[in-house]
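In structure tokens, the next block holds one chain alone, the form predicted alone.
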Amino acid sequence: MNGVKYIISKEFARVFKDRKLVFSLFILPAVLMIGLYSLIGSLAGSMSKDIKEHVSTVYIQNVPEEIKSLIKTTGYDKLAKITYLQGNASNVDEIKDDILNGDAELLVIFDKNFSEDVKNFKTPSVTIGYNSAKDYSQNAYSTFNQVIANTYSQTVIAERIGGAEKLTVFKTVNEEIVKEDEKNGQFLAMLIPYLITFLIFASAMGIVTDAIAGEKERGTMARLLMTPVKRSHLAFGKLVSLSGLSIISAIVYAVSMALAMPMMMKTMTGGSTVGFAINFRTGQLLELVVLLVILAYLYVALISALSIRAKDVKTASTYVSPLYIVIMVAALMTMFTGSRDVDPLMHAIPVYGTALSVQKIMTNSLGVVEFLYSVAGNLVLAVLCTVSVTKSFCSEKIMFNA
């Protein structure tokens, strides 16, 4: 096994030792990931915060006395800069055009026999006119609706039927019945195996297409051939170093994300990261180790079962293109699946399989039979593929005529 222990060394020997790669496959997506996440939780965080802060524009026609006096008393004149209309106001188109435009929130027209029909048991109406495709005319809708309308509404039957607890029916004591692991890892169970699915393949692509295509498009390959070392070995030593480098690749793609989304998170909600508190027993570690080496061993076998049969890093990533679909939308099914009970047979499924194993160790809830299946899937397709690569390596006709 002397050769395979060559080619590895000879692999990591090529990485390690050209700056530019290891910028690029190690330094540069971790800079990107933690900027990208960041950006993404203080322009959120932003938004979020200039739509509370926005002092809304908002026209009331017809207002009735009991809901000015309640406009004041709830403070909610001071959110918004309220404008009386009376009667028939000739400017209601205007402001209709102001609201579609964005330079006014909310406009909102009470019959003018409101009270009366209110004292009176009948159903007057309240029309609001606001803009859903705006964020300051949505939230000024909201706000509305929540302070003065629902307010109001409750007042009234309170008083209608003497007092407002006589509204209650019965009182409702919620007690959560769930598993810590469960609650906590719920998001990340839903996010994270569709993630770590696609960047392990992201990043073992760029690394796999030019170990073996770029070296035959180099010149390289052939004077690799011609040493004394064997082919099987020669084609064994590439998949093993490939797989390592995209492991690491990979981890620091997942480090990098595991310390940018609580940091988007905490940006976006004011410092609440519900959802990402997860704790990894041993067991569940190795569980996760396991199947990420095992399925970064098989993208790297497919895409070089692939790019072998190429001439030149281009024709290679033409051919990986659409395995690449196919890896992201067997990631992404799992984002769907929701709590529902999973045949144990479907984490057989190479990659989809894993993706669902990996769900459910977020979530403390697999199973050893589901992960014997998940590594069984992987491994058979993944021994196929290094077969076809050893015959390919084997072939004089693919690796100095493809």
The other form holds:
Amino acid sequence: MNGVKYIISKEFARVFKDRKLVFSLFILPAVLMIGLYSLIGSLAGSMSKDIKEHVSTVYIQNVPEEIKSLIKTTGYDKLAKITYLQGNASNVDEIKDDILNGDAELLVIFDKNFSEDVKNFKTPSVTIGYNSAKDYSQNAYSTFNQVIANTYSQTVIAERIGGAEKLTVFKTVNEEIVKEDEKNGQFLAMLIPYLITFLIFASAMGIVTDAIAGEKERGTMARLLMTPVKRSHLAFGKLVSLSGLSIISAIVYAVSMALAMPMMMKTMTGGSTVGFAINFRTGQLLELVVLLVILAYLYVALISALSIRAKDVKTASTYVSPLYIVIMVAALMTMFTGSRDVDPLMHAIPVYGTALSVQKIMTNSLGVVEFLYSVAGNLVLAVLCTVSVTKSFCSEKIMFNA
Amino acid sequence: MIEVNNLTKVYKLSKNEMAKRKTKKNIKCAASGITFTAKPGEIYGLLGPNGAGKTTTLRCIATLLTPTEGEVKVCGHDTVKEGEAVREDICFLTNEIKLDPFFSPRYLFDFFGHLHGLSEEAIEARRKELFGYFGIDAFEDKKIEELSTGMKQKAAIAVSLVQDPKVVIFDEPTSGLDVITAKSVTDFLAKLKKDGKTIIVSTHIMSEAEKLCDKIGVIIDGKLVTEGTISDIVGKCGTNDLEDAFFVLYRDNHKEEE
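Alt. form predicted in complex with the partner chain, vs. the form predicted alone above:
Below is the whole assembly, all chains and molecules, this chain first.
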């Protein structure tokens, strides 16, 4: 087994002795991810701030006196630049064009006899025109509804029935009955399984196709096959070293994401971390490590089994692409599992089962049986792929196109 | 010692390959009933045009391909049943087998030394000897991709010989090399012969064969059409030199593919 040791050390040296490769495999993704998420957070934060601070241009036609005074008392006139229109204003169409073009945000038209109708218990109408495709207009619409329309409506109803307190039929007292871990890990439980299962594959793809098909393309594989090391040892050495590299790459992705996500959410939500906090216990962490190591090995074995049949890296990438989509779909499916119960046997489905298990680890609800099913499902496929790769290493048709 | 006995290698052709070769046959016989022996302290030359079956024969000897029929023994070991033992005793150098461009000659020499089970001391001693002979010391820490063709070939030879093999196989050893590097390679082959190694060289450069080889086997269309010393072959063909003899043999034995 000494050959395995030297193959592993060579594959690691191939990556870690090449500064450009270290940079592109480990540093650049981390920098990009942190940078990208921070940028998204900061852009989303500043967009939401901008919408809030924007003074809307609002046109109100036939405004009743009581609404006018409500606008003053609620301070709505400071949130919006209001223009009152006369009953027979002819420029309504122009205002609608302005709303369409984003030059104005809201047009409110009260019925001519609005106040009278309200007094007489008739149901007058208020037409509110806004552009649902424009953030400023959308925001102006909800602000007007909330601050003016609802307040006025509540006030009138309260007057009619003789007091605001009569509007409240009962009080609801909410009591949250939830496991802290489940609550805190909810959001991550939806996101992380997808990201981890998918990112390990993405990391493995480039490294493995180069190390297997790349070696064939460069003509360096034959030299390895000319050594007295058993072909099975050569294959195993490659698989183990490439799994190690894929795991390191995936860890870089995961750590970058763990750093970047809360930063992004804090910027976006103004400091809340609900759904983003996980306190791992040693057992959970161990389960996670075992699952990810096996998953990385499975991916490497799968990609190797396909890449070895290719003459060059380009062809290998073509062979692996459909698998990439399958992995993406399997990982994506866990995002929409929600909290419904999944048959433990489903955990035995390679890749999908691991994603399910990782999801349950995030909320500290993974059972031993489910964990074992996940491990077994992936291991069986990984062993089959390893056998296939080893056989391919011995096949002159595959290795030398003979 | 290399003993090749009735070696036959048949490739199955895919539909694409059949279309490329413009043939209706779905098999190609690359080597057919080839028999010869190469002895220690002797350079055996395999001569033949491109596609004649020289490389296939050499690959079968080097355990990279399995003969369809017949057997090949290297130092008494069967290439099919005892592949690993054969590979301990053999060095196979061809233009198609390259060195990893991302590593230095020194790293690769040590790496392959380890794969051959050599100790650090043995590798060190062997490296000094070979790197000194080929003048690789000057660029031993440069990456292969940064080296010239000649430097690469020297490094490839040194790395291939790391385990001091008893049998050396060179497929087109001087192909693509400048005169000076080619001379250093042929000189080294002569040295290996002096050291008692069994050497097989495939070439289509007649002058090189005449200068280097003790015995020649001519392969045409997968068959060994003649074998012997250069004077034997020239005598049999009734020509003045090996090149003319080769053309006579080619004319008499080559058949156009159906």
